[in-house]
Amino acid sequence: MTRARRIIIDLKFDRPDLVAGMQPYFPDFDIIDLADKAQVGRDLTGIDYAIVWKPDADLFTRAQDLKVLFSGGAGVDHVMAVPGLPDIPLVRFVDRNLTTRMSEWVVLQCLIHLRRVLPYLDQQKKRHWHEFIQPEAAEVTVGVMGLGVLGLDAATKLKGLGFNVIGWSRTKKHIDGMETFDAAGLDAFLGKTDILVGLLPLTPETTGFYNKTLFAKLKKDGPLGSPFFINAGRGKSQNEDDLLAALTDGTLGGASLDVFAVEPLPQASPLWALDNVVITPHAAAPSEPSALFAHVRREIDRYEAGETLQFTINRTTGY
């Protein structure tokens, strides 16, 4: 007898519909939502497949037949934490929905602080007229750490408005009209950087990486009077004590947070009431369902086809 095909999502969207878009997507298996209640200690034995996005901590116990898991975002490292992850290939979510949307999420902020969105806007609260200084878009320099799928993508079209963009990642990165720099490199890079963008995944050596340190080597005497910092990459990666006194004393003019340690952001977070600072609820490339669904299959079919999966995570370096 034929074993029957079944995949299991435990994505933690708020989304009540998405069994029923993924449907499908994958006509021939049974689709085990773990957030319906009746699936409370079902036996996951004998699954192949998994979809997730922050895990329940006894998923891989339940579900030891796991052939291949598939993030439901760009990061894994809400996988990688849940204890008993089995040795099988992880796989990111990639596609060119996310890949758009975190690039239009960062030229946004960079463009917001490049024309002085917010002092203006707390100039109308106030019915305050004053014309403040405004570079030219190629007087600014952008350094984008992290220089994967999104980092290019975002690099091509910020450069495509005029920014002077510059890329940093661990290890050297050779791309064409872009000054790039590795990890020997970091303080060349940080020194010439007005507008600091953070993509990098989160690792043992990323957890608060973006420290007091750090900001106070970003350039100091550039065309907004003081560098700005723009996070979509990870929470975990800031230290957050540090960057609002960065925010507070000058050593940054400003920032556009996307992502924190502590997600919602707590409300009690003194982050929420500084008036150079943007605020969006790890919202900058949300994954759209559809899309997700759609590479997963392709994904699974290349598999089961005997080809090689692509996107798959490296185990020791964490991307």
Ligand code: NDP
The other form holds:
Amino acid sequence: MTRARRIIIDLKFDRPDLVAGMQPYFPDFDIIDLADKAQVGRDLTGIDYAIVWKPDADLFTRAQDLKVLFSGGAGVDHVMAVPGLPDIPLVRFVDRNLTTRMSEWVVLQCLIHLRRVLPYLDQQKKRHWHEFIQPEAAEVTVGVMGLGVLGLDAATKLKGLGFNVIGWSRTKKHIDGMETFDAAGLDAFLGKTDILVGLLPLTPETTGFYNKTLFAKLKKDGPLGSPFFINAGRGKSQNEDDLLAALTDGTLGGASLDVFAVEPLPQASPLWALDNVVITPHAAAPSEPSALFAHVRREIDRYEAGETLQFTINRTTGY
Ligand code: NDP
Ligand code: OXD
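Please supply the corresponding structure for the form predicted together with the ligand (the preceding block corresponds to the form predicted alone).
Complete assembly follows, chain above in first position.
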């Protein structure tokens, strides 16, 4: 009798039905769920595939025969940081559902700041009736940093709402009806931006990137009075001391933050108490497990048929 193939999952999704939900996509595999205490110390040699989110530090010493590694999310910084990462294809998660969720979140946050929702909520608590100046979307420039799968979709949807949208990415993009900037055009891009949307991956270049120097270059005399910052990329891209200072000294009028340098955001963080900040718990665009498993299955089938894997990471750029 031939032994069923095995696949590892090491996902910290807090979903009790994860393995049951995965089974229909992998009827011919034994699923080794490392969250299952019974797997502690189990021999992981001879296994070809793993689907991981923030994998345990010893994964690659235990599973030495992996041929392809799948990220449980769109980002891969959580894998790149693990010691001993083998030189095998690393596939990220690209998915319509995840992309749509992210754009919903980004659009929502831009509208929150455009339509002054935070000050209005504050007034409501005080039973206070006062209308703030509210420019229309077309007067406001949203600068999207990162024009990849997520940035491009969000930018397109923001344009559909009437915002003036500009974009910035490492390499130059040509997008109909959108002014774009490459890495060298950073200052020009920032100088035109009223609402900055961060959808960058975490790499050595983007670590600590949103800092006081960058915030100070955003457009100062825009229709919202001061610029706003929205980040759903990665928290380690923001310098939180600088961010806090910018939010309290008026350099920034407000922010929406889904990601933080340390997650969960520590109770002691002063960011919690700022009334010009929206905080969500890294929930902008969660991976839908069934979509993730269908994607991994498709890629494994492609790989085993000798076809090229899609959505592999460039190990030099780190995304
Ligand atoms: P992509 O790889 O498709 O796009 C990344 C974009 O960032 C590209 O346009 C790339 O430029 C640009 N970029 C990367 N490094 C630099 C740099 N140093 N300078 C300028 N531009 C740079 O990624 P996605 O759009 O799919 O995802 C982006 C990130 O969003 C993920 O890496 C993850 O961190 C985060 N994310 C957060 C979620 C959440 O719930 N908060 C959910 C999912 C993802 P170029 O086009 O030139 O290569
Ligand atoms: C991702 C995330 O990278 O959820 O997909 O952060």
